[in-house]
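This document starts with one chain, in the form predicted alone, laid out as structure tokens.
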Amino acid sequence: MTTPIITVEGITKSFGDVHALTGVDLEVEPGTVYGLLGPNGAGKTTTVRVLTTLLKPDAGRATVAGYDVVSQAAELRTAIGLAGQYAAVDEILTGRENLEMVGQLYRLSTAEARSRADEILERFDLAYAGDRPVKTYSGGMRRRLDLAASLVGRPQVLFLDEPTTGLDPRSRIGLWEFIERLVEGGTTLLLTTQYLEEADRLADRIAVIDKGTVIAEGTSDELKGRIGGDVLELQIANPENIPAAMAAVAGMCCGEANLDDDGETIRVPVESAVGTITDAVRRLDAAGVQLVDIAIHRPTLDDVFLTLTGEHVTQETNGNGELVGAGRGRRSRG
């Protein structure tokens, strides 16, 4: 059996009366992507800060790449890389100068730092802009440079804390593709994200974290399987009929009916699509409820989060329709 490259046992962390972590347990296999999924305030960034030696836990134990995060913090820092939520690069310096500076912090010789900067600029498709001040870079270029800086020391484990926050869709997809290439090269990644699609695409295993603790863990398919095989989605014509509709479909299968934020759509976990729509239509017709639409879809990670917590991750957009963040929203239960 492969020895985990990250082990977390009962980590807690409080800031005054705020309990950021209340007993986190994780294991991450080498050469994989492990996703921490949850809304703002769930404890994702605090977990990363503990694992990268930026915070000391109040209790519990964690090791990364064989090093204890508290007693062997100095040794651990040579084995990891970190890219935070915002690009931590100097806008006055050029891209090349930023990377050479990081190399010197890793105590590389001047020649080695310069060589490593050249190599990484090429690898991240930034060689053409390497001698330009970073203040002239686009948002996507800055994020790539920040990620490049985290790799200067050839880390065994790379921590990415919401790496695509604020990126436009094209830049986000490009960064996803690069992350996939990194893993193919043997790097282990721990990725925090608010984006359901991101976790679904990149992570080999996912931990759903809420209120400072892990409430579920597994592959994407395993987590989706916890709420049944499929989700029946009903859009009700008259909102006044919502209570009657939820009563009509109650107990159809595997879980409680949930009302979506639009106040008109009901979701019900079901085991199989076979015969489900016919059964639902029959039940609603008998209750005198008219439908606008009815469909069955595979469960999403949002469905999982809703089933586990009674809440869902609300992904926000800016004025251009681009994803910029996520929060927490309630859906009522029938």
The other form holds:
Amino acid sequence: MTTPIITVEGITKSFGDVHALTGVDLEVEPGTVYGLLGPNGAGKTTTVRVLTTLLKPDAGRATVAGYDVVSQAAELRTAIGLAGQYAAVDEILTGRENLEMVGQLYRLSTAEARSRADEILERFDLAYAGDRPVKTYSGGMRRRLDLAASLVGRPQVLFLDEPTTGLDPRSRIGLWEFIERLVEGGTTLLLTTQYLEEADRLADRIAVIDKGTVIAEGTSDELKGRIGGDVLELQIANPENIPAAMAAVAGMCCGEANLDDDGETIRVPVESAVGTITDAVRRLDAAGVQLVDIAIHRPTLDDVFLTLTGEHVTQETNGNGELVGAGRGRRSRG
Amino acid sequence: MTAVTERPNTSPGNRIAWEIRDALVITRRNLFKYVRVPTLLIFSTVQPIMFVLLFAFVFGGAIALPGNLDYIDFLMPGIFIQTSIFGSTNTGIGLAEDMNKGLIDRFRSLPMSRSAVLAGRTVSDSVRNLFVVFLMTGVGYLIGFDFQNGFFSAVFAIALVLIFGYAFTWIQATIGLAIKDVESVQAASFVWVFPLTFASSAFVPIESMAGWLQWFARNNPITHAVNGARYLVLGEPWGSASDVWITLLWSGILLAVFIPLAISNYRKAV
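Structure of the form predicted in complex with the partner chain, please, following the form predicted alone?
Following is the full complex, with the preceding chain placed first.
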């Protein structure tokens, strides 16, 4: 086993009566992507702020790239990059000027900072907008520039705090592609997210964090093993046909079909979404069962929490009914 | 991607050189704003010029000065000081804006000097003050103002105005980083600066003030600064060399107190 590049042992942090972190332990292997998953107010951002030297922990010990977050903060900063919850870029400057400024503050020479900015603009598909003031950028472009800025210093460890919160689904998927690209080079990435889907897609390992502590840790598959993976949900027209329907879909994949508490919905665990619905419809058709509804339910953060804590997280939605975030009714920085 | 393992060495001389470079990078970034947003430059200079004109033409006739001194000559050193102190309120506001946009978080996570963001902000605000002082001098000359002690005294007068204003930018930096909310900072940075400036010798002779106010006005550091600038612009009896020294001493004390306070607030900024 290699030496972890991030170690966190028993970190606590309180703000007055608010106990933001009540004891966080983590280990992150070099070259991996680690996801911190949890609702708002769980302690994700506080953990990142401690690891990036923005906050001093009350107790406990943490190291990043071999440097202690308290006693070697200055050295540690040379080894990390951070992109926070909002795009921390100067709107007045152009994209290129923003990156050159960050480069100079990483203490590259002016010429180095310039060539690094060009290189990164190219890599993040921003070269065409590099000489425009950032205030003309779309939200997705700003996030991309913010990500780009965090890479200027060629960090060993990159911290992304909710990199896609507030983005529309299309920009989110676009940003995921950039994040995947940037970790191909071997940078260790620690990212926080409220979205299970995001952690699932990007992270090698995931820590579920709640009320200031880690309540579960493992690979995406391990966690799904605990909470159950994708489930096919069926509702059929005639209740008399339920046994026939359950028999028809039983052999589809990897588990028994079972009937929900309401006595109407049949659930079958499935492995992959691809072709599943077609397959199920064919089977049911062959058995002469008429469907009312069919859907694949993917586990959400709420399912994770329900399984791990027995509590629901309150889902906050915007006017269009899209999920914008999850928390316990409290709007605060995770 | 490879990690950067080579870092500039950190001998003390080198460290100071890096701190200066970091501060210059930030200064440049702040000054860009005035170049890119011309309306900002126009409106931040209109106000001081308006003050010159209003005071000269509205109050000028009502204020009798001993020795037949023109009010505009009396006014200009006062208004230089007033402008550089009012200008310092931008320092706290600018820092609060950076904080709310997450830029301070980014800067604090970079391997740059802990003082650079503040040094860059206070220096760029002083550069703007210098620009405004030049502009006001031009307007003053159009309506009869004159530096009466020659070129070098004029240079010293402007330097004194900038040094005193610079000390105030650090007070405002401390306030801005402590309060954080932009609108509150705006109010908090003005609320004490306004009475302090008006209860000084900046606009009227202290002898014309209410009796109880005279004691305060005489000991107000702003009065010393104004009188120091007047001494350099007009000569005695409008101020004395000791006012210049007292102003430099006050500037030194304010800097010695507020630079560490502001940096400590910056380190703790959430």
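Numbering follows the first chain given and starts at 1. Definition used throughout: the rigid core is the maximal C-alpha set that superposes within 1.5 Å between two forms. All values reported here derive from a predicted model rather than from experimental measurement.
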Core-superposed C-alpha of V289 shifting 2 Å or more between these two forms: yes
Core-aligned C-alpha movement of E29 between these two forms reaching 2 Å: no
